[in-house]
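A single chain, nothing else alongside it, follows as structure tokens in the form predicted alone.
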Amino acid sequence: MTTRRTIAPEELDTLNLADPRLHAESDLSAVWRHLREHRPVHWNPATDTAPGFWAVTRHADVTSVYRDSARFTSEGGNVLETLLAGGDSAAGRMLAITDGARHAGLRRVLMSAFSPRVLEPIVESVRRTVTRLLGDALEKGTCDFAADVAAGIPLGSICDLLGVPDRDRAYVLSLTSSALGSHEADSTAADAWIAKNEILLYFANLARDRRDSGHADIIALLAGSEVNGLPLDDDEIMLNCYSLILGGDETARLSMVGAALALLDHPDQWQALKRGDAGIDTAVEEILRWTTPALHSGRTATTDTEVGGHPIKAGEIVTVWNASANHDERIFDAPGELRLDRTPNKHVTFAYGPHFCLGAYLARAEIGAVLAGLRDLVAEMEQTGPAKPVYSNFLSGPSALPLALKAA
């Protein structure tokens, strides 16, 4: 990455964990370590424009919050951006911010589209896409791994599942990049708001076109399904498509680019992968832990309760930091080392409990295809310029990674 400033624990009380620049431009490893050890449930104070919130940093406490949707609800929002703004208008209608019986019913409908059997042709398509994109990059000799390779993989899969026409995909990609984070430090909340609304409008139109159309995609599946005996309306279809496209594109893409950067930074692990000393399946899990593309998730306490012995009041915002939990020394041996053969690997990159990531199987297949492609097709990688970070308090990873590649 471009040089990141290491933040010392002594600076903790001056930090605002909701600041996108902090995560993009700083190395918070020492801060997370200090919090896990000394202040595992940390209060991030209110600012002039936003309320304060709890930051939960130990793996055991993170999983306990994830597991308990009765005491810690997603329906007030599940990321800092919406939680600090007072909630999310899609609560109770979009899977990620719905709890209880409705969440279970909606998840059941969507799970049928994400089973390994249904995804088999999509995964085959992913492998062909990786081979083609890496082949193009090798032929040129140089690439921006983020834009030229990784950007074309997860979005293609989700667009296949949603039935998004080829002609619209570059447009949808540009919107997803702006909606959750930005490649630029000076982007505004208004830019993200506009991008989100453009995505919603796009899927509202697509959902209207797909009703009774005979298409075999997720939009048609949602249009023909009932949850708790009631059909889904166009708004619910639109909101869940929006959630799937954002959840399925950015995080997997950032993990893929992060994987290439990790292999460059750890040549011993790159060679272990190439020799076959580390298998693809365990390598995928370690890349997911190492890159942690979704820094946090958020909940709202529904009642006076506690986390790890720390009292939490009803209505308070509770954020769980995957970025810290995935480096918890209580769970992982030498968490600061990249070990592609690490097992077991109890990372929380896909969350945990009732909101465990719906697309985990597909994301693993996509990252695995990229790792296998690098192993089999690329002899040498060299970084030719600085990696640029994404600016977000939710997403983490390189938005640009210039490389020179030599074919195997």
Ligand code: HEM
Second form
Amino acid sequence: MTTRRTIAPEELDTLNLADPRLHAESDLSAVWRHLREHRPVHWNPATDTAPGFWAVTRHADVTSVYRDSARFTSEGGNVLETLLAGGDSAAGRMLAITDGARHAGLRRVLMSAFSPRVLEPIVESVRRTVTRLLGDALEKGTCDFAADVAAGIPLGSICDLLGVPDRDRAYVLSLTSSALGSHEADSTAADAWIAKNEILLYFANLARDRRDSGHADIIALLAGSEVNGLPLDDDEIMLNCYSLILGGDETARLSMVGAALALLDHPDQWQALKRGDAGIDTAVEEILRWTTPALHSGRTATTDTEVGGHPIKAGEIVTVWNASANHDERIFDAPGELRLDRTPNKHVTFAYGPHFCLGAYLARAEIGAVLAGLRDLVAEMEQTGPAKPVYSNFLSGPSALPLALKAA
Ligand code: HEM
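Alternative state: the form predicted in complex with the named molecule, after the form predicted alone:
And the full complex, kicking off with our chain again.
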């Protein structure tokens, strides 16, 4: 079990939703429920160092913002970290923070590398990796499910997609952990900045090697493609590789570790999965809803407008909270219950609309492989120590989960 301090709605006016500690160390479900009911479009006030922003919490309002990239652009940044710092220098060049015709063109190029047919060998390799990592953990009898199992899965597939050599993978993993989330309460923005720059440098070098060497990976695909009649330059290739690794590694890892924790905390659902009362496909969707590894997305209003009837001024920052929308009682029956056979399940874990997660198929396959592996290979699992949270206002989930496992 995890114990986190429950924050009461009365404390709302003292909270800063941009504070990583708040999300790591407390349970905000009562606050989200209160906001959805009474203040669905909430103003998070400015601090000494950062501007204020809107926080949108109802599912219908969240999808209305996601849907409309003309009124709510991603080009000022798509997460609080960059929005509050005044923007993202990769805007207009990196897929997630590009809008309009350029976004559509770049997305078309990248989509071709993410079709189920192209991903099939990578998904096969994910299944083999899960079997191997769970097999090793079962042989030892104990593991840190985050470091020993989950960490080896998504980064491996992204590195396969990008053609990153085996010898560099541990190095790339260590950088992605410090660049996006943080496993330590006291790590600084400077640590994250250094790690991001090291990743960019790494991909710049890899892209330079790949341009001439006839590989069949995403770097080669980007290097050989045109968007709106123009080839991509080295910076654009490097930034889009970087975005795949940052967008697809830690998010998927956190949902896998969150899956194991959810099964430990809900023995009835673990048994339902083992008996086959809940199928893998619905279980994957419910785990995605339950874990919501990407807490929010952010936009900037391009014009004076409204969300759910609430006025928003041009230039204001609008954040949409997947963590709240995924528990909206207007959409989900008993949202506070984990139900692995839940259907329909209209979660917004992968966002919605034009920026819907490009890696959703791959992430679903990875989580499905982990759930199937646990169901088929593990008879019993027990938590042997506290789960450690990730410190971030964007990412959520356990960064460490000590377990004892028995083979089926
Ligand atoms: C976009 C979540 C896995 C690549 C997004 C967005 C979310 C998200 C919320 C929308 C961001 C926005 O609207 O500003 C997740 C979660 C994952 C996951 C929770 C795992 C459980 C992956 C994987 C990859 C990936 C495995 C690639 C290997 C991307 C890309 C975009 C994106 C490239 C930008 C799409 C666009 O702007 O058109 N993801 N993601 N994601 N994701 Fe994922």
